[in-house]
Amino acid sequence: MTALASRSARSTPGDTRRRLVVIGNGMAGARAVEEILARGGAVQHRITMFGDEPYGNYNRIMLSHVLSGEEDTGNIFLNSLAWYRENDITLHSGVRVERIDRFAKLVFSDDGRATPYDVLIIATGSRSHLPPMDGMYTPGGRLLPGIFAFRTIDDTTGMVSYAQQDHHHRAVVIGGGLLGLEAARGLQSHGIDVEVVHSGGHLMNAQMGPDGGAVLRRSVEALGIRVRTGSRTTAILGGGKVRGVQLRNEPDIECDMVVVAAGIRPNVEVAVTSGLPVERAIVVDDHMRVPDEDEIYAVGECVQHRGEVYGLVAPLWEQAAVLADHVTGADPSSVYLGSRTATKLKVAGVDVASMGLQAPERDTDEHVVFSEPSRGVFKSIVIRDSKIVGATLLGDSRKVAYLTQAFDRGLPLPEERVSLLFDLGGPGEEAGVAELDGDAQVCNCNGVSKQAIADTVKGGCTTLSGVMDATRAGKGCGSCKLLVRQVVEWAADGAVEEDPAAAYYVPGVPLEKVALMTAIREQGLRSVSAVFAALAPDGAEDAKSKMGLASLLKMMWAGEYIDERDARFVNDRVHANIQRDGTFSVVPQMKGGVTSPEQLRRIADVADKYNIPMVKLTGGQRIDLLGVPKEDLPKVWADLDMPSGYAYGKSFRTVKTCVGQDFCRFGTGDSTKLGIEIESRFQGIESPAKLKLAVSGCPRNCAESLVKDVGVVAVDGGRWEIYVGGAAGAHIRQGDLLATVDDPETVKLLAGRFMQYYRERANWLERTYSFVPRVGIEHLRAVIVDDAEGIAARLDEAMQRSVDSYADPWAERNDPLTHGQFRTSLPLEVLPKVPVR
């Protein structure tokens, strides 16, 4: 039966407003409904959206950027859910719009909802083209497992953890267009070795001419991803999973992953249902509303306007201007009239632009190419009766600002038309900036004009990360962080400041870690609010900066430090990692990841007792136990018996062994012992970022020791290498030696001594693999292992004092710090539960 009203379409007594439903919570419809309010719409409207995604709406453009490890998923989410109670607006997450009843002005959802309308935004978007291949599904019509198309967090977050599994290594992606590109680039940070088929005859061939997609494609090779152009998949290969892919009149590409990335296609289903005209997309007039329909608009990526179809961001917020001056009544004069796309990104590490022709089209117009492969830079610019009507720019954007401007104004151009190109007495980058218009666009991503910018420049925020944080500019993909700093600089007139808080160690205490440290320490503070007090301006509490000093004091004071609790996350607090649905994960300590059957049935029957969705092997030899409620936490901890594997803390967590000189035929130390004994003396202490450890038995290296921040690697004769600065997580790294020892007791003094070194030396948050590089392996070694600066006996000291300190923190379940400690918490996001497996 069909429930007839959401809670924003109930009457409320003396509430007036029209009823405005938006189907689709993405890029479009968000950015529609952000219009809206600026126009006062939330005094006019009541506004349900609905969105088949269970998030709030994020940045789409930042999934390669969550592929690559770049970024977390949490980072990417434009507005959160406090956003939309902050706005009243009713939000319906994970609910599909099926159908609309265009005379009842009823919408119907797939969670058998009615909502009654006055008002309705489309805002479907588009979905990924996946091409008809044999073998691309199971029998139940489901993608054959190890294959994925590159659209949603889901999409994406399935690939990592995909390409991250042991057994995987090979991946092809199908397409060779932007999308494809990006895919390619992020397996590739994940040691996927990757190979693109792409069926059109160059890379990037919507975007550029033969000539560019050459270049690009070296560039891209040079990166060690292998190119196939002119190549057509017809067949996926494998039986209950992807073991290859067919190509036509080729041979056959072996692959344990494919990645469909061919394109998009608007999603439509709801307005074709709903009788509404669908030619491409759904067809919209200049006002973008539906041809007919006096109260429904569509905008975006679902949307043919004047036969065109966009699949960029930026008409998509040209149209949500023109629709929220017509529903809000702001400017009934307002009209949309198509958009001159200008491409601006930074594909596979390469930087792209790319706008209007890619060659010329008559024998009239002018064509002005520069071309140098070897440096993978390539520029072409189409020139017809003086106008720019296409430029590509590849390897060097230096001068995009000034060319995009033209393209889009028709500004009249140098009868030198080499100074298009390079700074010969042509416009520059800085008259370039100067001349662009105040509306011109500088952040596609978040739709941010250069007017934007200036007018927060002369707000009185001088600094170009002031000016980011305010305005959003360049927090997108991050291509225009070049021309957003430009901006600045000519809205400043050259009184950009320096941004100090840069290089101070957390935001809200002024001063640089060495020198911060040092304060402390003269000045006795223990605490982080006694921190604030003393070296704050005007003492104010920083709330990002309390994790990042809680840490640092922890490290100086080790038992003399005063725990503050509010200056820590949640995760600290409760000792146990959060989850996106509001649980927690609990993984007891194994040492060296060893076991015994009693741990084991323990962590079973815990399991049962509490019903854990799921138990998983964690990457560091430990057991995961995976949505456990925070009230259940101390009754967990009680029954396991065991002590926290701290893996929710910014500190030292594991360390992974092989099984060494006892079982292994080749193993010529004891790794587990070595492994047990480091874990045992360094358990829980704290760093600027995790600390994973491992230990091989021998050369081959079965514990991963090269790709962690301290790896241990026995070789003949009784010997020990140890290597620092490794990683294998978002970034691939190979650890460098830092010495070579004679014995066990000389590993756990040099990695404790180069852990204390660390831990006082770098910035917050700094992982390893960053800090060595940054300090140099050859400076650890003189000060590490030969003393060249005379202070090894102090870090020795230092790290000893944090060792005694060692506490059990899940002993907190017999007597908690706070009132609230282990108390019931809400869902964090509108997500399903952790599902059982």
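Definition used throughout: the rigid core is the maximal C-alpha set that superposes within 1.5 Å between two forms. Positions refer to the first chain, counted from 1. Owing to the predicted nature of the structure, the values given are computational and were not obtained by experimental measurement. What changes on going to the form predicted in complex with its partner chain:
Superposed on the core, the two forms differ at residue 769: its CA moves 2 Å or more between the two forms. Relative to the superposed core, residue 137 shifts its CA atom by less than 2 Å between the two forms. Comparing the forms between the two forms, the C-alpha position of residue 557 differs by 2 angstroms or more, with the core used for superposition.
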Contents of the next structure:
Amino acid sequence: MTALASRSARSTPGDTRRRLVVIGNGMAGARAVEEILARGGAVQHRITMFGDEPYGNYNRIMLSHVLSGEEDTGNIFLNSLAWYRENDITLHSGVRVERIDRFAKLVFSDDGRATPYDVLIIATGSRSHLPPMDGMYTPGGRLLPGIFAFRTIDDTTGMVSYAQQDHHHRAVVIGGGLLGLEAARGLQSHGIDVEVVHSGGHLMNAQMGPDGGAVLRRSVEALGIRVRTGSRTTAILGGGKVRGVQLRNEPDIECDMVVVAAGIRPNVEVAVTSGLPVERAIVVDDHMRVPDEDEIYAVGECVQHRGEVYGLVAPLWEQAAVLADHVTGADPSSVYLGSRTATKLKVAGVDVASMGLQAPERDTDEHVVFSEPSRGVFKSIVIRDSKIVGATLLGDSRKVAYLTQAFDRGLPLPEERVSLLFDLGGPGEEAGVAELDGDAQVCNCNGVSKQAIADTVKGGCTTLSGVMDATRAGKGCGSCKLLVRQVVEWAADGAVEEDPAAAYYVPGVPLEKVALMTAIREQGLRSVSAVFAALAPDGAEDAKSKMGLASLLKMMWAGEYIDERDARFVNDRVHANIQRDGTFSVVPQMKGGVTSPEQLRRIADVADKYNIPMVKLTGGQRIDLLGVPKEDLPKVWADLDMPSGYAYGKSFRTVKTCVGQDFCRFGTGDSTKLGIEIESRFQGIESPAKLKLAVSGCPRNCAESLVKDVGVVAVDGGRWEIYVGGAAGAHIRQGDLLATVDDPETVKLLAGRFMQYYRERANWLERTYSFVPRVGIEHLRAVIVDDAEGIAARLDEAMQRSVDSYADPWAERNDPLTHGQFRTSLPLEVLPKVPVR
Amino acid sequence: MILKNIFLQGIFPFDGAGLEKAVPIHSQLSHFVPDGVINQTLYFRGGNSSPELITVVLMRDGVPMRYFPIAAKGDVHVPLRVVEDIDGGSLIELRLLADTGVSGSVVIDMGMVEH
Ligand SMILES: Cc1cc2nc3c(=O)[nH]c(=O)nc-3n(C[C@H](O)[C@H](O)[C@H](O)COP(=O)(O)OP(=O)(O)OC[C@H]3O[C@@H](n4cnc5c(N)ncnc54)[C@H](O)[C@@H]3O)c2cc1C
Ligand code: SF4
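Previous: the form predicted alone; requested now: the form predicted in complex with its partner chain:
Okay, now the whole complex, with that chain kicking things off.
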């Protein structure tokens, strides 16, 4: 390695500041620098940071959200590159430090650089521990494809793209601790079937005892994650890539990917090579200084302080503050005495808090336990000499703030122990917040105290989201959001302003739905780009808002809507449902589920002619032709010569019917006929989310009318019941009875009026099963049946206009609207194959 | 991370049984690492009252992991910096090698951490 002579190269003449070098650009390193800057450290120090990840500084905690797809990697950065520039910090990202010369005061990095320092901070964090197992590595020494750790952005994005490949369906997560469960939950959201293999006797055994672990297991299994405890993985199976795992004394598990979350190990190589004292991690004193080294500090997960190594962020905030006090000389008496770690986390969606002991240790210890496994609630508190020495709370975090404070400070406890677990006519939650000390930590993930939140509110920030942005409180695992809101409310003395953005119809236009519609109508905005130009701040277009606006405009303007293709999702651009392998599925209309031999024959011919790999009956009583390449779509539609069944859009889709009166022994109404009429009338109308309907000929409900967005049931005496807001998908809900009417004409009228009201009032992508309970069935009944607001005629008329402007989108086949609309997008890359049965 | 410290310690009389085979010193000097936790040894301290060299052996599942020779009437302190992990399900044990005819007391204090 040739050391560049950078000792003089980079120092500006006349710059007499001390050279501060930080190794590790993670949560602790960056936080330490922030604390140093906050103490005026920039005047004393010229700062250089090394980080071996090729990024700026990001919130590692949020990787769980990135894995589950809730958050984008772009949104988890704590300090942008601009921050480094503005603070005059030299950042070497993607550069690994290999050795420190403590005597020459030089840091050697793998880009051949030798960087001199006056003060050095080591913040190298830790890495995933990969326990030795057979078959983990390829002969070349790399991890077998399909095995992942869970620590960095690269690990996470790698996992996501692997999980999204079609032929990957099953994953095994090794380790049932915090990270393992997060990984399992995250993978699930990509449709992966997950099994957790844990060597401990119960889940999260580092944080809780067997009873809590059993309750957690139930909650986790209820999410559809299989759990195996007391099992050890002995080998990974597969030649070129993962095919399964081998367990000790148990049958092998087949899988396509393996995530190893079996603990972490501090990154101490640099310190060991450089002769610094290392035990389990780099040893530091109460000043965060490495013993016998005046100018070398260490902070974060790579540190061992008084025998403890911490694996959570809360202690690292305290360490960083003490370190900064000494590095800048701001407070030479500042000491770090260790942290009592109370973890408060959301693990796989379950609230988990734990502190101190898991179970009583002495005969005189009191143990207060409450367990309600069916609700996933478990609370256990260990008390010694009237002080809390340990607590575990699962599934209910309302008392956590108080308990944490009592644990931290050793506060005396109320005589009636049960009030530690529940609010029993005692002070309400509001009072609970008022009682918290100013320095009580509200957000553990980002180390935000009650005082910091109160100060922000006093500083004039009175919306919840404003406070969250300003302090970062609630932006980690999210388990403290409720508490943050309470503190904000308390600090603002009730004068909390609702965050307006939460009510916007689409994020890019700052208006609620009704106001947005009024503005659109008044200004005559007929296209998505016109709406952005007129109503968005600075006229900025926002990709996330386009689909919602397109749907709204189409609903409002019907035939007068100006269609812009870029505003549509691919399904709507090509009028077919994109499948996992990039091909499409074609579903011809089949009103009320009724077909004819002629139609069947034609479908069969098309299936033959285009080698359709799979023909399948759908749940909505239609025939699905799966596996059609994009460029074949127009030809397939032409040969079918049937209208689209709308299996793809955010629109009215289908009406399922039973055989009804004519054929069924029980039927009292002609369900098939009515279903066909409804489908003919409302075919293809746009709506905030898909609409699925059904009509049944009697209360036996063979068409499952009670769990549809709009369901109709014939009852005795020739009458019809109309149900709205039902669902039978991921969410299950029985619809609410809207009205019982005398004739099919009224059914069509009221169903249409309901759908129009829903189209106008529902949020984008809000299904009726959320919309109906949100506005209330009484209100709906009043507006739709009794016309309490006097808008019925207008709603009917608006619906009629949409009905009149219906055009079969498949007719576009001969006249593509945009160049390349049906050009193949395959194969840009080799796409995975959907299995054909 | 919640840690638990574990110590194997005490003062034990011994009678040498030869240098070929390490023999148990006392039943207190063994520890079974529970399933699901990881154990790391942190340090070993030992003292020897006999007039001959003795060796304390750290065994994992019956296989020697580390040897700690202690001089006649001497003592040692070995900080075991970042040693390997010992997985749950393993048996850790301290045994002794001392020549036949040698007897005395051995002072033992070994610190471990489990998490
Ligand atoms: C998915 C996930 C979820 C988590 N959730 C929570 C949670 O909910 N609550 C909580 O409290 N904690 C959580 N944690 C733990 C938390 O992220 C860590 O405690 C925290 O990141 C530790 O900060 P650190 O700066 O010490 O280490 P890191 O953030 O790991 O930063 C160290 C950086 O230094 C770099 N580095 C290492 N060696 C070198 C070298 N030689 N040269 C240059 N650079 C080097 C590393 O690549 C890394 O970028 C979670 C962790 C993960 C992975
Ligand atoms: S719902 Fe009633 S009418 Fe319709 S098929 Fe079932 S039993 Fe017959």
